[in-house]
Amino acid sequence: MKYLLKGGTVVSGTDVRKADVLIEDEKIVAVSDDMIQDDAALIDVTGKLLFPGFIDAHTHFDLEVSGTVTADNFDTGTKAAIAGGTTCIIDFATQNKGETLQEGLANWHKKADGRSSCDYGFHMAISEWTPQVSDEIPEMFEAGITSFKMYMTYSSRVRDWEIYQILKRIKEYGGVAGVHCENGELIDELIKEQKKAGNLSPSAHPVSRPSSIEAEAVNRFLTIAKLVDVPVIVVHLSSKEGFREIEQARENGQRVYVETCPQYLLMDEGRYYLPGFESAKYVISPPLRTKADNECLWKALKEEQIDTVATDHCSFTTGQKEMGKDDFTKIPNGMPGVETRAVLMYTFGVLEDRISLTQMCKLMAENPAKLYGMYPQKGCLEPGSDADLVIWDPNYESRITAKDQLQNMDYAPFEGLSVKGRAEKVFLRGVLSVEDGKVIKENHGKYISRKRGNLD
């Protein structure tokens, strides 16, 4: 099929300008002023903003944990996220223990082939640290899995030599690691301070989980990966104390990526001390902090010291929550994000001048796609590029609510919350998958080999 948009206005990571685009199969043929062709199924886009398709780099679909399976699957998940503009997701591929890294790749694989609305990748989340395990390191970069995660905290996490060494391993591939900074002896301490003063409510989650605690981890993570000499992701940062730390190892030569999530943004603290049980809706880790977290994160986001926003997509319903009714500790840790981060990046970051749209371009599209090995396949709406196009109505006007939503949730983080803009249309590698605002087109999703990711 071949498509011709045409009258709108053209964003990328370095411009915003009016031109045409002409989509013929899977790819982007030519972006230019003026196109005519007669054989083109004509789509005025006159005072629509095109992006790349979004991509979302941080999402947990189909993943066992804390007794339990998150909400959305890869069917709910990606029907949600590509309603939202987003094309493309990296889940977390995950190795249970006892588990090899081919097993947990297998099992992911079984998870989303065939059932996914967007295009998909994998992370490999690395739980168990053996011999053979380091000897299966070669076998991802096959399979196409260039990245990698590793968590301080929970049950999951790897100790500090085994940082160090998963790190060689990687490097000796130029992959890169994306880690979940949080000092877990530390929690389990605090947890136990608040368990001992009688403090089983939501409002303990914070209070056992201090900024301190992620800039700590972020801090030895950064140590460890100065050792290696290895550049290195630090996922989801959600406080001023832990940008410090990497400022710090930024103005001494390491090179460290960042990634924030719409959440510790735009929510702070205060959701912790709700009534009755609503503050487990909030429970997530790490934490939301204070507003002066949220607006270091918006400055570092403007002096482009942030790389990526992605969301942490981890949805539990409230009957999944009220686990922890007697025990904050037993709340399944997350919440719902990937359809709605689009719209709160614009609404909350373009249109009041926190960010700019090529900014917002790139801290969604563009450098996801070059950090994790898909530029300029994805990232860019450029000839040979694929075409991922988001059709974006930056007059559109709603309100976020639990009821209009396709995360498989009864309720919504920002419910009521009132925002601008929508994904109107959304091409996935030429297919009209979205039309004014509605998925048309399922499963027509594919898993991306990846290729080493370069965004420097």
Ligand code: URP
Contents of the next structure:
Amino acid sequence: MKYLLKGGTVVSGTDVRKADVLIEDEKIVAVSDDMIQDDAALIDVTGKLLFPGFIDAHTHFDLEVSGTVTADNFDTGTKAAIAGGTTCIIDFATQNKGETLQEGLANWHKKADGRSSCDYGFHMAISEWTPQVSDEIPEMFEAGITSFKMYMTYSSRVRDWEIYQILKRIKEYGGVAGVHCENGELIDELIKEQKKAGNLSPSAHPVSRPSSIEAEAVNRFLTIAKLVDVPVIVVHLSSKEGFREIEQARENGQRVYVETCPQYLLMDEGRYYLPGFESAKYVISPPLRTKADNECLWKALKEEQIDTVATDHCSFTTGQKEMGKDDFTKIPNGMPGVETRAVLMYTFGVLEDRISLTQMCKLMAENPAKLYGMYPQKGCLEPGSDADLVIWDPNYESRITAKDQLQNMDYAPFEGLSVKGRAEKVFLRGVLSVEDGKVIKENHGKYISRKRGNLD
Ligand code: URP
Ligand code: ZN
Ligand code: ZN
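What about the form predicted together with the ligand, after the form predicted alone?
After this comes the whole thing, all chains and molecules, with the earlier chain placed first.
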């Protein structure tokens, strides 16, 4: 099928310009002025912005955690993603304790294959490091997995010596690791103190995970990375204190990539003091911080000191959150976000002049594509690239509400917020998958085998 998108404004990571876009089958064929193509279906996109399909490099779909499983699986999660303009996600395939990496990967393919409405790749989350697991690393690269995840907190956390060995092994193959930076041992102590003081409500959650706990872990992780001499990624950065550590490491010549998420830009710790059990919705790790932290992260985005904006979509219904009604440590950690990332970044980033359109494109498409080895197949609108395209209506006005969302959730963290802009139409590899904001093509997503990334 051939489409000519005529009269729109094409956004890239470097410029914003009027151009027509010609799509044929799965690929973009041409991007140029005043094209005529009689055999193509014509779509008038006058007044619309054309972005490369957005990439969300941090989702957790169908993840078994805290004695439950995330509310969104690949079916509901990827439908919600594409409805919001995200044409590719990278989810965290997870090696559970006692499993091989191959078993973890096979599990994730079973969860995702044939039921995804946007394209998907996997990072591999390593929970246990043994000589056998080390031997499996080359097989991961052959399988298209070039990025790895480690947690410095939770029961799946790895120790410093393991991080050191894993980074050394990944470096041999030119891969990259992203780490959840929080000091798990100290969190356990602070939790004990909160419990002893009888504070079992969600308001104890941020107290047990202060910014200093994130900053210490960032510092330790970057110390290890410096010893190994390898670039690394700090995922879901939440705090000014953590950012300072990154600035310092960069001043000392280290290459550090940073991801943040809309919740750390737009929400603050006030949510932990909402009445009743409402605050459980915001029990995420790292926790929400202060307005000053929000502003620090926005400034870092504007100055291009943060490289990507993902969501850390990890959704649990209010019923699931109730598991921690009498003990905040039993509330499953995480919140949804995959559906609303673009509209939030457009409304509160671009329209409030905190980031430019080109920066939005970099943060949500070009940079993740480069960092995670999918560029220029994805992340740009260039001849030869996958025809993943978002036709963005910049004037559409709406209000975020749970009843309109596709993610499998009974609440929306940003409920009631007025927003501007929407993904009016979305193409996934040349197939019109969203029309008038509605998903019209399901299960067209395919696994993306990734190469080694390079953002420099
Ligand atoms: O609370 C969160 N963020 N849950 C998802 C897992 C993680 O830490 O990335
Ligand atoms: Zn995390
Ligand atoms: Zn996560």
